[in-house]
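Take a look at this single chain, the form predicted on its own, given in structure tokens.
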Amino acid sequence: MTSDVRTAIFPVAGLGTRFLPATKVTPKELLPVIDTPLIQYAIDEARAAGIERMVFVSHPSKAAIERHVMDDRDLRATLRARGKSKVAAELAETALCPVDDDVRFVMQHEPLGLGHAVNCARDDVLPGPVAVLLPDDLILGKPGALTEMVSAYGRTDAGHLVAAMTVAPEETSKYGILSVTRRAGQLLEADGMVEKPAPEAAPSREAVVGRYVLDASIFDALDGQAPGAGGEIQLTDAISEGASRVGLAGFRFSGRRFDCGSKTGMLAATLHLARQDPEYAAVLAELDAEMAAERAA
């Protein structure tokens, strides 16, 4: 497919506190979900989309990113050479070529928050509105949530288009929330978001999870951005101030969200996919009669 959102920003840049010591060598958005890292599953749906440009903020400690991403000639020849030729055709098909394919790196040296990390992009986005896909915000479906979300965007007139999900109030505080003016159907109005509200201080219960279409100008917005919650360059806080402007709404995606920069969420995205597969079913169905015996005894 084709579309007006040619360029797509990864902001890899974090540390990955929450999953050390694993992520003191292996970057959290190469941890996978049984085979297939984080940062596949975002760079696949950004393909599904029509995304020309990708543009990843990461950092100087994180060359593995790269390494990933990007085909490996070398290692695809020697896998051929040892008979795995299904191996490296699958490595040849996931991997973003550097010929065929457009891709920028740019470094975010200091954790300035995740507004910082977008706006480090800007020299490197095409002409446009701009996605921002977090691959630890792991979004399973077909179509995709960018994909659907692209769709909407050409029939809103709101510049900044968010990923939206209902939370229960207690979760208000660990989440952006939009302040919902109009709903109509998988659209969500708004005139504002608010960065992580206390429940009784919260504008609504929709979240705003990590999928963004933003209007072009969200960049002079970063560049005029004054620190929010934590000392950060708040994405959120930017994206609110452009909303009397350019307009914003809410998508109400139809996947399954995985909040995959938790172990929980890690966990539970690993027990869908393996449910999915015959191959895991044996191993489920021992531990489901384990966890039954448990329970009885």
Ligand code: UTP
Given for the second form:
Amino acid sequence: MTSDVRTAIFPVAGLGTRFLPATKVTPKELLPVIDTPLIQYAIDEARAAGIERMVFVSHPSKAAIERHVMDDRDLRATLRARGKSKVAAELAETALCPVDDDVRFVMQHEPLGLGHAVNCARDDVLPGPVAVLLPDDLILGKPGALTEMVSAYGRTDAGHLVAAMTVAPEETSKYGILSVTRRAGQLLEADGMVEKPAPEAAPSREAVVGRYVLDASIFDALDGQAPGAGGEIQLTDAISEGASRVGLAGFRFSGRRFDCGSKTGMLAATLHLARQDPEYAAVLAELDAEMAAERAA
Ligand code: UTP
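Show the form predicted in complex with this ligand, please, the one above being the form predicted on its own.
Once more the chain from above appears, this time first in line as the rest of the complex follows.
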């Protein structure tokens, strides 16, 4: 699949404070859902969407991300020597290779906000619009959310396309909310977005989650931007600023999204995937039976 969207940016330099103490040493993006780290789901999604170059915006203290992402030939050789060729082959398939894959790591030395992190990638992107994937937003589904968005991007005039999902009224204050002007199937044309509005101030219930396809002008918008909420350079502000210039639309992806930046979201994602795998049927049934017995007692 070839498209205009050639680069994916993965901002992975955040502090992950909501998961402390787990994230004291282990980056949030490497926390696993069952056995697969969050970053791997995002990489697989970007690959499936035909992305050519992957740019990881990381922090020097999070070098483990690079070690996970890139191929480890020594580990594979050890596994093969111990008769674990299948696992070795699986690792080779999912890892990025410095020869065959176009991968860059850039550093964000201070976590000054998501917008700032995206702007750190500006000198490393290919020409044209860029995709941004937040690995802690896990979106399960086939086709992947980014594949759907890249395809929709070719059909809309909007320069900025953001993943959107409907939330309950009391949830609007947790998200950027789109000011929707027109609905057309999965596309929600918008003239801006408001960061974390109270329910009564929310322009809609369409919340923006962590997948974006952004016009390249986003970098200039971020350059000139003053810190917003929390003193951080907010990506939301730069997207909103571009709405009147390049156009903005939400895209209602068809997969299921889990907020794996939160403990409840991580637990929900783990249980969701475990329920779909016969390997875990017995342990889940045992736990269900225990809970039923406790309730009955
Ligand atoms: P979050 O706000 O969810 O991540 O950013 P966080 O700040 O690490 O987590 P908490 O709130 O303290 O628990 C979403 C994504 O953007 C990255 C994070 O690493 C995460 O993948 N990010 C955030 C950056 O790369 N740089 C930043 O300055 C902020």
